[in-house]
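One chain comes next, on its own, written out as structure tokens in the form predicted on its own.
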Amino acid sequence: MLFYSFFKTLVGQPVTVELKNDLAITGVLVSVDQFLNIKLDNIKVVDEERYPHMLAVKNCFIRGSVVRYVQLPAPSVDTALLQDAARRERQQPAAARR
């Protein structure tokens, strides 16, 4: 749940999502769900020459299982907050995490 909670704080921020098929898409994060499915608006493909058919697409829904990486803008990442949340999650009893 840590990543889900973190990504919810990034709604409205520009992100780049790299998929397992090497397609990289940059866009504004609209929503994310508990399966880390991602919805992006105002998308642009990083390598337009390789994927010219994607030029007409303006928004997309990306299934969480096909995501390799999500690149975030550096100012949006609060590492102290993430470390604290990870520490608290680790300290919870195993039964409470399920």
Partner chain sequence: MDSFQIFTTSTSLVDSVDKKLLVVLRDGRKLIGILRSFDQFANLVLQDTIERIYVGDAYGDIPRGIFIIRGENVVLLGEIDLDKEDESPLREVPVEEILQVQREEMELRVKREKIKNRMLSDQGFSVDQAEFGDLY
Second form
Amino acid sequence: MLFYSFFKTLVGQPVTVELKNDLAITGVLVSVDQFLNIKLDNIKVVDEERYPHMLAVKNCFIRGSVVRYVQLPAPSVDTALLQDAARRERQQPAAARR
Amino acid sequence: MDSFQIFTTSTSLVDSVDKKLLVVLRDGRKLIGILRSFDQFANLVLQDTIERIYVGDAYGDIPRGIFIIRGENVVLLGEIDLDKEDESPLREVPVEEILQVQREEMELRVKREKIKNRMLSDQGFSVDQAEFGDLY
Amino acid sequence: MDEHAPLESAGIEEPLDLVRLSLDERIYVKLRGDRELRGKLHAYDGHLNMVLGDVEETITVVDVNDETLEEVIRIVKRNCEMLFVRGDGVILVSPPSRA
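The structure above corresponds to the form predicted on its own; please give the structure of the form predicted together with the partner chain next.
First the chain shown before, then all remaining chains and molecules of the complex.
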């Protein structure tokens, strides 16, 4: 749930999603769900010439399972908060097991 | 909480229902059709679907009809901007022609990928068969 | 049994606990395919999804000449300020000492 919550804080920000097939799409993050499926608006494909089928596409839904990276706008990321959340997320399941 | 989570998946696709979409599948196929239904796994129902094959600046269409697509095979789907579609610099060619050039390009690609994967594997990189099958 | 005691007292019980100790440190990540990353670990989860900062990505490209079928290996480096990495592509994570 950590990254689902994290991505929700980035809605409205420009991101670049790079897929496992190397296709990279820049757009405004519209929504994200618990599978980390991502919806982008006003998209632009980074290497347009290689992917002519994307030319007429204005927004897209990307299935979370095909994502390799998401490049994020660094100023919008609170790294201290993220590290805290990551530490807490690890402690919870361990405590529940006892 | 669970019902809320399922709800979030649906909201992201509900705006695309009854619109003309491009769907890219994991095997590289590109389908164009009208989205009629979907669920939380991104299983899709497409109506009046055509399969469009692209090679270089050319494309060819094969009419396919109704598709029920299993979500795990979906890479992405996007709404097609009908104005931009008209400005497309691509040229349509007959299906037989596009299938022929596609076959040639695929053979070349498979040959190239084989060599690449062997080289990368020698360098200690993990390139497995599954990835090789995903030529999307 | 005794030799395990120090690890447990440091809160280490399972492999991912070692990743927790790398938070806020630079780590090395090897991915499926031809990619490797070096960056500062800001967050991770049980899938090894991660957010890395000041990332250097190393891509090992193999160029194949179509006529001669000769291959040339080329290393491409890319930098990214802040990167989310999906865990299903991660092969290994190596802590700071080796990064």
